[in-house]
Amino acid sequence: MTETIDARSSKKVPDGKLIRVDLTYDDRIESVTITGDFFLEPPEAREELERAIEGHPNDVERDELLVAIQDVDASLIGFTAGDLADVTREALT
């Protein structure tokens, strides 16, 4: 059996917003919240975005997240894919 681990991560994107991450995680990762103080349009996106993130494995490449965060219908504002995709692997790490 799998330890599950709770997790934080967050970044500063230069010029930009401040993104945070907390995953709960074993083999694959469980749950997911992001805040920071960026802006999502549609605010409701933020969910989406979480829900694209779960159910990945907790080894998954950087790319692949990308692929999934991008796949949602919403503008980010202050940060872009690559930075919440980084943040989520860092927190993994």
Contents of the next structure:
Amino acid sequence: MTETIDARSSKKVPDGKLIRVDLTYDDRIESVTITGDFFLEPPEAREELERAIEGHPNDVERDELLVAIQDVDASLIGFTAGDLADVTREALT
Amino acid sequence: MTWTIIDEGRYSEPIQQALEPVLLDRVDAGEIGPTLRFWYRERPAALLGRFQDYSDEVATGYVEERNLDVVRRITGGGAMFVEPGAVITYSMYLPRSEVPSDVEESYAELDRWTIDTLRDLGIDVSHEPLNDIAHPDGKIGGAAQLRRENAVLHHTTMSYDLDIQEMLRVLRIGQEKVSDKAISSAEKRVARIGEYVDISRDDVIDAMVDTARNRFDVTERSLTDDELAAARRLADQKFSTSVWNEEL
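What would the structure be for the form predicted in complex with its partner chain, given that what you showed me was the form predicted on its own?
Below: every chain and molecule of the assembly, starting with the one above.
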């Protein structure tokens, strides 16, 4: 049985906004909350981004996360899917 | 472009924030045309961006002690501290057809008449992407947008003579956020219109209205009873609840 860990990581995107990821994981990512001073259209897509990150293994590859995030139909303003993937992976380490 | 200006009415922060979706939705539905509204507040308040964590941004103990309103906006962006008479806040509710489709371009375009007004008053301001109105001394204000299918909300708050010390007590200004700006003190990040002009806040707003009159076809009106009733309902149901303001 893997230990459940709460983790948080954040990034101030250069010339962009702050994104922060809080997550709970064991061998997989259980729950994700994305906060910060970014913009997102439509705003409801925040929860879809969170769902897109959940369920991946705790050693998920960047590309796999990136594809899942990019699959969400939303405009990310002040950060990129790559930024979100990086912050997520940082929280997992 | 014909603008309708609403430049009156003092309301609580939850009602002010509730007026945003109420008026945006009416432009979205084609019920009203392009509208510019200036805000007049009753009390100091902290405003959170749509996606911000309450306890990360607000000094919760101090806010409770002072019984300050903390209200989440429908727009993204950062936390702000506001005081009646010390900031200038206005909202533009526009049909999408009047707004550049590129987001970055639309912030620059919709801030332009304000920046031109401040420059005419002798203030050295410029648009700083994505959404800041900046002076060489620091940030004077910021805008935030929200898009609906047929309409765009662009609202802006600028400091006239905000109490920066109080702002620093109310908000947790993250060091992380300023790390790429090479600024050591958070105080330096805010510049205030009142430091650069000898005219009152109301005179600055009058100058903005004059710019709008010169540039656009302008009519004035009050909020309708119906708009206000809808905003009061929404304030009760959403913008004054801890579910909306404190949770995500």
